[in-house]
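Only one chain is given next, in structure tokens, and it is the form predicted alone.
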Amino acid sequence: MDAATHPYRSVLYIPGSKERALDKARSLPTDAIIFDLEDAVAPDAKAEARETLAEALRSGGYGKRSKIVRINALTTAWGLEDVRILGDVGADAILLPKVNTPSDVDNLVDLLPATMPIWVMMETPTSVFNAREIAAHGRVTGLVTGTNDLTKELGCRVRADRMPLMNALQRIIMAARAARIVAIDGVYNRFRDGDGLLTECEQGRDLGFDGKTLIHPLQIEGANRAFAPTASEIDLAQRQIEAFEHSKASGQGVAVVDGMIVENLHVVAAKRILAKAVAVAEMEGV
């Protein structure tokens, strides 16, 4: 799945290991869900986790939700028995925590089934440096942004505009969009402020990012409504799209909607946001 076919507005973190929450997930509004083996699994419950994750992917009932397994990374002792587990039992792709160069992605194409796509956390500097070379591997088919990792390694302060994160946000959506994968923002961790989690989400659409991690289901509202094409965004596409054409018809290249130049690229994107409407539509069953 990618952007262009499936929304990514709200990406769920859900913890493998609480069987109430797996299977609440299945009626929850989320276009995604990450299903969580890694921080939110405390170590003596890995195993146990990972029996229950896959138990529950098995059962299916997710609908139209990509499903997303974050595993622990390859260098700690529950790494390759969750590829070795998880690798084949419904997920859409998977998820790798602390990658700092594509021959971390590399090391885990050999243990997953050829067609199992990959998608990589980008949480320390290094990934950030290397952000451009990760999206390009040909299994990298997302990126999800670490900002609470990225934030510690940095030794930033945490501010409401992000100015501090800037940088590297804009590095991880400009290697997304080269690769032309999917790019996902960080988490907001004031579950309760909706506010707060508007703001924050308005500020990565605008940046570029297809959607935000979440750490609660409060916060799929605010998201999803955030991150999909608003009604008159989706009215001006269609009257530039329509402008263009019968401009081009009358042999001319450029047209004028309202009192703005509107050219063949303005057209590309005017046809990606109806695009992105018409998943939207289809995921909410519209």
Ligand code: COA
Given for the second form:
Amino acid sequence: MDAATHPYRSVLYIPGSKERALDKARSLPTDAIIFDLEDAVAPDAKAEARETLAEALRSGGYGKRSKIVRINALTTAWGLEDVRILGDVGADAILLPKVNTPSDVDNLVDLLPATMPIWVMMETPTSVFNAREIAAHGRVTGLVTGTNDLTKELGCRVRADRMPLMNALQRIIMAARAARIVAIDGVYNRFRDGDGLLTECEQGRDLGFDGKTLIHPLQIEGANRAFAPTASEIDLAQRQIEAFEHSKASGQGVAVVDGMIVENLHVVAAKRILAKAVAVAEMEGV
Ligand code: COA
Ligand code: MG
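What would the structure be for the form predicted together with the named molecule, rather than the form predicted alone?
Now the complete complex, all chains and molecules, led by this one.
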């Protein structure tokens, strides 16, 4: 499932240990779910969470929501068993944390069914330096930004404008776009602050992310709104496409809409907006 055919506006983390949340997610309007066995699950609860999660996935009921399982790193005491139990229970991708290099991904490839896509947490400074090679790995279809870990590793301050993280965020997006894979922004920790979330979603959208990872159901609506094409974007895209076709038919290479030039590249971008709008409408069952 790539971002052209499936939206990833809202990507909700759910601790694999929380049965009630695992069940609740079956009716939440989130585009994707990251079922977490890593940092949201305490060491003592890891083994039970693995079984609880496997059972939830086997039972199904998650509809069109993309199902991504975050395992523990393979260097931990739990990673190998996570893959053994959850590598083949119907997830759409396995998300690998604490990746530094493409060879960390290779280690997982060796353990997974050949068709299982891999998503990667981008949360260490080394992963950001290696973003291009990690994104270009043949099995990697998505990058998830781990802003809390990055902030910790960098020793930077948490700022509302995320200036200290900007270079990393942009490298992650550039790497994903160069490889034509999905790019998801990090979480917004103050989960009851809807205005703050919206501001950060809009920043992530403007940077080019496909969507945002979320930690609480309260955050879903804001992310869905921020990362969907707006009515005026859809309207402009339609008019750009029409005007360009019209110009082309009369032998011209460019058109003008709302005082702005429209070249072929703008038409490509406009078509992408319309495709995203269709994917969102399908997700919402409209
Ligand atoms: N996914 C699905 N449902 C969730 C949820 C989530 N991430 N977080 C909370 N809920 C559910 C609760 O089960 C509860 O459902 P109920 O009303 O049917 O009982 C409802 O939403 C309200 O929850 P609330 O009481 O407001 O949250 P909380 O105070 O119990 O928990 C957190 C707050 C942050 C601890 C919790 O949201 C959470 O664990 N989030 C995920 C954290 C995570 O995965 N981190 C790893 C990546 S950073
Ligand atoms: Mg992390």
